[in-house]
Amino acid sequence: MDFDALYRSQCAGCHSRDGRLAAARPLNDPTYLAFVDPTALRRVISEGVPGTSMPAFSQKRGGLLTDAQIDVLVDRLTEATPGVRIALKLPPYSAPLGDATRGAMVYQTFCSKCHGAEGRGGPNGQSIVDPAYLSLVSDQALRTAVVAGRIDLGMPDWRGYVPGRVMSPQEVSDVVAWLASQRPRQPRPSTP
């Protein structure tokens, strides 16, 4: 029922000890912390990510944390971000995809200074449009990207993409659409 003890069995593999330079996202980044719904939070530990390299940790779904396990190590990330969250004034962690067309702007302005105006990598950024990249990652989880920023890679958050411009809510849905437009198509399964 330590929250440190636990973090370093369970979660410190991935998402590093210290928050920098993790295989996934940093969990101590306050920003990341005041954007993610601790109900999702919850459920993404509990029941990890389908398609995904995040594994489910509940001991319903094969893992090995209880319920109240779970509770001190969701309490614990989340406990210090309601102040940050109003703040903040961030935008709603989820929301429908908006329009890839607009995105494709919205991502020339916000995005193509670092990854390039394809997308492919650029000065200081890497390929955002990879297809493996892209297979393995959520929609959720590009919006979280866009909003939060990945601040052990130098990703800005969406208030510091372009100096004096916030991205607005509909900008970021826009953005990501794009993201998930780029995404490779799966083929359907024959029937016979």
Second form
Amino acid sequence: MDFDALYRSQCAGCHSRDGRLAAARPLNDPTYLAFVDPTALRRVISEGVPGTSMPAFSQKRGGLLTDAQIDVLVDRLTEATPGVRIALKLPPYSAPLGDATRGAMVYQTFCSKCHGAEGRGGPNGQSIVDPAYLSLVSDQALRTAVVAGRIDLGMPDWRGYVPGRVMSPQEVSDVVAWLASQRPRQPRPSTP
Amino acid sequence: MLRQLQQIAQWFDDRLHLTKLFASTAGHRVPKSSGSWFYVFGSGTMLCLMLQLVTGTCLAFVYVPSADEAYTTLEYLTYEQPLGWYLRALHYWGSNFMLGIMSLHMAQVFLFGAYKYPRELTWITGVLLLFVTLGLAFTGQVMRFDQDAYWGLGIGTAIMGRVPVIGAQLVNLMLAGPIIAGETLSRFFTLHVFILPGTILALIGVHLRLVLTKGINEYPKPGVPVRRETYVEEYETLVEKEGVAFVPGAISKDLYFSAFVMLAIATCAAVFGPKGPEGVPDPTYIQTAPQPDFLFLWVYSVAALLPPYTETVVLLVGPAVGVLALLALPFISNTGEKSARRRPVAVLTVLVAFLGLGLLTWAGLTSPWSPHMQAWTSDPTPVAFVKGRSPLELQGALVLQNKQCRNCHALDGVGGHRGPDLSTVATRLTRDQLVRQVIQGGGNMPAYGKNLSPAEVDALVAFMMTLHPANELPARDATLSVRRSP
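Target state, the form predicted together with the partner chain; input state, the form predicted on its own:
After this comes the whole thing, all chains and molecules, with the earlier chain placed first.
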């Protein structure tokens, strides 16, 4: 089974074909690939991310891919040795939400110069607190965005927001909590 | 004993005139030459209709024509009721065979010149029977109320909606509302079970009456044209001289054929089973490549193959011309040669018609104009449409992928082509119109309604609002004429 063929027919629609610009994060970003946890990766591909536009691909969940095909995807995406992960001193892939109040301060330090004082958009970044936006992304997606950035969109990663100042794992969890706390409290729609 | 029985029979016959009835109907005299294998299709069609009435009545015992129960009752019939699946299969295959044999009947009548003087009205009622039967087949597929039915109906509505001025009202009349819903099903049920079968029985009454009064066409001989002045007389002498009673003289081949048809339907039903139901109608789930029933595939291809600017004209004028041509046929060629050997144009017409329908059906089965099923996962949102977009708009692009809009809509030329390319949609539609189009659908587009959360609609519309060339502003209400209703 050919990774490229699978990726092009199943993932490229949202995650981009050649890893340039895409609506969802391109999956060839080395920082992201070092960051992501293989178990989580397999779970996301098989089961999708409920409430978001990431569909479930496993046949058990009504998708089109067999377990063997999912293995091919996961194996290739996690080829980047765990060594990279340690060398980069990446924060852990997943962690519980931090403290939203502290997060607001973290936001001012690292993010406001681009996304504006309140997150509604600024000179170099647009609104990340739009209620509809926050309703459509998972907490993990926010965390991933903060740590791995979106190189394709011009969003730096956890080392690059303030020159010479790397975000600590706690700061990451806090700023994500701050963003998540602004999500409207409505029941998440269930996406099949 | 025998004598007594005979007397009793006599007594009844004196009162009921059964022998007379028989002599003037089943026992009426027909030209011997009409006891041919070519003449069996009429009775074959009739047999199918009988089968449909019986199986249909049985189905109606269980079927509930409401949006939430139709599908469940069909599943019950198919999987739980003993032999319920077979009943459904018989009804489905009976309908296919009925239309198939009917087309053969029609082709035969046409090729044998049987529509000519004095049997014009027989032909006209026949044409009406064809339309009613098509109507039954169409309303029948809606009874399944599954995805295929949904799409079949969607295409029907799309054609109706094109009628100028009263299009929207027509759609409303057909669907009992602007969109396909529970009310639609009740409406189609009434048509399928009361109105159309009633009409078909009445028409068959007239059709058969005409067969009796005007006689059945003799096997045409080349070089013996129909002349209005002499035909009736000639026919009468023919029947007198070498006529036979239809029963028992000419019916044997009909009976063989009927038996064969029954066997064929029973076999097809047993081997291939019933069609569907294939999934509850859900416009967001279109991976199964739903299509209208086989019989209507050619309409679907015509709709798909036509260049958009000709669609309205062709889809509205085409059927009207076709219907008129069929109805006018016996008056256009009222007399003259009957034999197919002397009527090359007629033979060619039949060949072209069958070939055309066949090719279009094939195109419908294979056409790239049916939704492009992989587009949503395989065709990336073009880079130019990602650049500079806000996080919300990016989510909108993702919803557009995930809800499989791309299977019908291209972005920058890439994607499905059932609906318009959305690359510049913001120059055509305002925000409100976009919301409306997504929620209510329209044209050949399904209504997404409850299948999108408010946040998804927000994101989707925010993204689509960015789809305009940099030098052109998005559409504003004041500058846009009122959009065609669904």
